[in-house]
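Only one chain is given next, in structure tokens, and it is the form predicted on its own.
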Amino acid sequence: MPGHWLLASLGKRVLRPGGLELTRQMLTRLRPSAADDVVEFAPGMGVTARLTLAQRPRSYCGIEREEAVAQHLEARLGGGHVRGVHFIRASAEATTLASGSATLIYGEAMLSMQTPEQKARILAEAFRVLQPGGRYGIHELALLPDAIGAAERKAIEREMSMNIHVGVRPATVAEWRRLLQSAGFELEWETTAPMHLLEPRRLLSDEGWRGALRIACNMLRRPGARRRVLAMRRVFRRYGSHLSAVAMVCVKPAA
């Protein structure tokens, strides 16, 4: 099982390398409105979509290659019953939306899953979707610093895909202003923070006392389990220096 859907299996609910609080400032920064026709990629938990949704824009359509998740999310935050929010199983490299019908999309802890190339077909598709003058928001994985060696970059990624069980590819943060210029976006803010997933601290501020709680007995259950996370949070502290969380929100230029 990946590493993600392991954790959300023991009740993790936020699943982003900058936890809540870099997702609440990408949302504050993106400021979905009732005028705005939103797209979330990989939406995951929901959790995002719940905080996007409590704006009430115009529409929501969140983007799911997982049919089971995206049947999983339709029962939980409308699908076909909620006026204007629905969930199409489709990959974010191929949406099957019309070009020019969101006016903010955004994505997160899932572009550094992806080879380059997939990243590149992804930040196409996203400005492809948008309207001129929409925003796009991302919330990813970072590599520290942006010199960074390439022994150390492979290591990284060597040790926590075996980790995690899903190839893990993450950018420098001058790397993701290079990606998302290249697309065509132009940059309007991005920020930082500790990539601290597996952190008690972090688990209490994204989970509160009940949540880790609940985790906690879920892993004295399953000693399997327990080891798997035991695992991932010793790579992430080994290469701590070299990991970060970024934030970046651009524009599609007006026409």
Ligand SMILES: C[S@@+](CC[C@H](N)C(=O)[O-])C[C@H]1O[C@@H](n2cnc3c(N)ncnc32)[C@H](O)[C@@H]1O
Second form
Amino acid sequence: MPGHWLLASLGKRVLRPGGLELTRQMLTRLRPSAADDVVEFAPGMGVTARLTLAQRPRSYCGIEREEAVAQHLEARLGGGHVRGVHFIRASAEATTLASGSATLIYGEAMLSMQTPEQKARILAEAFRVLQPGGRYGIHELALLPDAIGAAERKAIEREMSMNIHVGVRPATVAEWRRLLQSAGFELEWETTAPMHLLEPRRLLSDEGWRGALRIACNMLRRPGARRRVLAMRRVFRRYGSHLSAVAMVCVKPAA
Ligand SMILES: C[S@@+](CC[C@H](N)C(=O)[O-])C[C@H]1O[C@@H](n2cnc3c(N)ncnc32)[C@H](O)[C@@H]1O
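The form predicted on its own done, now the form predicted together with this ligand:
Let's see the whole complex now, leading with the same chain.
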């Protein structure tokens, strides 16, 4: 089971490297409002979707690759409950959405697990679906420093992929910038935060006391899952000085 679904099965809701605080900073810059047609790539547990929906956008569409996850979100937050809110099973590489149909797109902790070709296809899709002047936000894993050596990068990718059970291919901050710019976007804002996904203080601030307690109890009941979570945390700590969370907001230039 991929690490993010293992964490979700233990009760973890926030699955992105910079936590809720970095998400909030990104949303402050993206400013979702009643005038927006929003598309979220990879909504996962729907945590950011709820924050965005609280701003009552004109429409919202979550594009989630996992069928069961998309169906769960649709049943909880979508279609039947709120007009103009939908979650569909599709890849962010080919959303099936009309060109220029969104004013705001964002995605968190989803590009970092894609190959360079997939990253380029997802960014091209975001560019296509956005109206000129539309905003695009990302919140991803970054490697430090920009001049990180090839051997260190390979070791981090290999160990993280082995532990998390999905391909992990983060870029450096300078590479994320270049990727967005090569897709045609103009960068407006960026910031970084520590990659503390599994550190106790971050768990508390992301999940609250009740959530953290629920995760701790589930870990006690499931020794196999506990071992895997602790192994993931060991890798995050071993490479802590090379890992960061990064958020960027850019715009599709007006035609
Ligand atoms: C680490 S989780 C992050 C979930 C959520 N964005 C968050 O930050 O809590 C990765 C998510 O990306 C989704 N995903 C991965 N590749 C995708 C793709 N090409 N299109 C849509 N969703 C994708 C997975 O199904 C999963 O929900």
